[in-house]
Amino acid sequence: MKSEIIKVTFSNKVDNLSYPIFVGANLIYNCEKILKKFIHNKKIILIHDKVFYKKNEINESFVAFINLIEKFTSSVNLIGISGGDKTKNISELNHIIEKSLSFEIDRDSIVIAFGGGVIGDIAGFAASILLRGINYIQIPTTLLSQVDSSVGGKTGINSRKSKNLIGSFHQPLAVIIDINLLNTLPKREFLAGLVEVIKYGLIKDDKFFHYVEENYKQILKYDQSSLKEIIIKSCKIKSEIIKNDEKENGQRALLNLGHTFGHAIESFGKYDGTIIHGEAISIGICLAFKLSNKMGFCSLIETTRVINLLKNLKLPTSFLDLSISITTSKMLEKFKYDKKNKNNQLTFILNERIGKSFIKNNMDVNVLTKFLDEEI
């Protein structure tokens, strides 16, 4: 399978910042040409998910990658961390920072994030503040990170108040997406990533949503051509949206469809695996469409179509699918910490139809309260 390159460009940057996203099969074994120009003779901090480097179960792809880059780098220094969302905290960040500094790095050193979204988020944040900012490269290993978190430069950790409230915008030098890394991904994690794929169709491209509707059975079989199609399309849609809005001052907020509800729901699970990000966003998307319908923006037919696809994928679609206790008052409290809010007014992403999302500012709390009372 031939690899493809997607270019991410920020047109509002004075220096016209851009970087490549490489998508293909077996790139981990064949990335010397891609990486050499970025990391030649440089000290590398390889921040990876511990699952790839256990004493009794060392991942072949990961070892091959290390052996490859050791040939042309100054040194490769490993920092293994857990991939769960509980890892995204200030204590773990401090561990990464101090460990990185112990390698006697300089400003030419490079961080490589090898893992899922949590690894990429915290590694990218560490890179943004180490020595006041060093470069990093993303090698996402889950579907969610390949189509979403590795692209766009959002990095960060969670606070006790809510998710991703501490962080920075720090764009990578490059993103390398090896489709074959998904072959060993647990089905639950794969489905969680597929929610973000569906999100892109919902906010921007009804034909892409239809493609997933028609081909989801092939996608669930990890069919390479289908996977390449959805990953490339997702990255292209996200790249186009962030092109003119790197730091979410406008249309980039559309990428948060379902996330205001979803982040709140996720926090009730205390990031212990009871409900993972994609599952919470699945419910969040359904709620966003139901609310859009209740407020007269979106038809019931379109809303039902969205919910049915997520149900066909055996994903949660309502509060009834949760085993955790949630109340309207607690949900409303969580909404206060959403990053999209301005002047203490709630902001939600809603839909006019499949393929057309919009930003709804100054959400009426009474409407929201009534809606939640009916749903919970």
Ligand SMILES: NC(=O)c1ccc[n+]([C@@H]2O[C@H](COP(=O)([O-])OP(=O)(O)OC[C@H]3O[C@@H](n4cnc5c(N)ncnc54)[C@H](O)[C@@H]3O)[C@@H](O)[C@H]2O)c1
The other form holds:
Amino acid sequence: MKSEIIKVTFSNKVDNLSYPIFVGANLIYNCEKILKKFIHNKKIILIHDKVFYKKNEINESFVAFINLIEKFTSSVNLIGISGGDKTKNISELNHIIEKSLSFEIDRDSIVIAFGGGVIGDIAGFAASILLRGINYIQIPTTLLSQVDSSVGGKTGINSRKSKNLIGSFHQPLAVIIDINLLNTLPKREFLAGLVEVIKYGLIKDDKFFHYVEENYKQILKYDQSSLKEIIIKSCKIKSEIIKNDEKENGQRALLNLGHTFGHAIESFGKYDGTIIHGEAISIGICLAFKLSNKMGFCSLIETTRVINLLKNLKLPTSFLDLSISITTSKMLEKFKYDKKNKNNQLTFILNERIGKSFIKNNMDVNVLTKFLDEEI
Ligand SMILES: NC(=O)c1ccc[n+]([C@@H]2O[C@H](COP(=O)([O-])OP(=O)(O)OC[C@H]3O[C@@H](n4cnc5c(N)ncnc54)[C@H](O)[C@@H]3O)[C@@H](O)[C@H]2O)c1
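What would you give as the form predicted together with this ligand, now that the form predicted alone is on the page?
Next comes the full complex, and the chain you just saw is listed first.
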């Protein structure tokens, strides 16, 4: 399978920042040429998900990758951390920082994040503050991270108050997406990633939503060509949205469809795996469509179509699918920490139809309260 390159550019940057996303199969074994340009003779801090390097179970691709980069870098220093949102906290960040410093790094050293969104987010954040900022490369290993978190430079950790409240914008030097890394990904995690794929169609591209509707059975078989199709399309849509809004002052917020509800729900799960990010976003998307319908913005037919696709994928679609106890007042309390809020006013991403999201500022709390009372 031929690999493809998508270029991420930011139009408002004086320094014309841009970086490549490489997408292909078995890229991990064949990335010498790609990587040499960025990491030749440099000291590497390879922050990886421990899932690839357990005592009696070492992932072949990961070891091949280490052997490959050891040939043309000055040293490869490993930091293994656990996947799962529980890891995205300040003490884990501190551990990464202190361990990185113990390798006697300098400002030319490079962080490589090898793992899912959790590893990418925390490693990227560490890179953004180590020695006041060093470069990093993303090698995403979950579907979610390949279509979303590795692109766009949002890095960070969770606070006890809610999700992703501590962080920075720090763009990677490059993103390397090897579709074959998904072969070992558990189905539950794969489905969670598919939610973010569906999200892109809902925000901006009804034809893409239709493609997933038509091909989801093929996609669930990890079929390489449909996987490549959805990953490339997702990265392209995300790049297009963030191009003019790197720091989320406007349109980038659309990518948050389902996330105001989703982040709140996720934080009630205490990040212990009861509900994972993509699952919470699945419920969040359904709620955003139901709310759009309640407020007269979106038809019931479109809303039902969205919920049906997520149901067909056996994803959770409502509060009833949760084993966590949630109340309207607890949800409203969590919304206060949403980063889209301005002047104590809540902002939500709603939809006119499939393929057209919009930003709804100054959300009426009474409408929201009534809606949540009916849903919970
Ligand atoms: N920065 C952004 O723009 C952005 C966007 C969306 C989501 N996120 C964040 O991403 C995180 C979720 O990412 P995620 O779903 O990748 O979570 P994750 O990194 O926790 O990975 C999910 C699980 O899959 C395992 N895993 C990873 N790769 C594997 C592989 N190839 N084979 C087998 N197991 C593997 C991990 O150990 C973990 O248990 C959340 O914290 C979310 O907030 C960030």
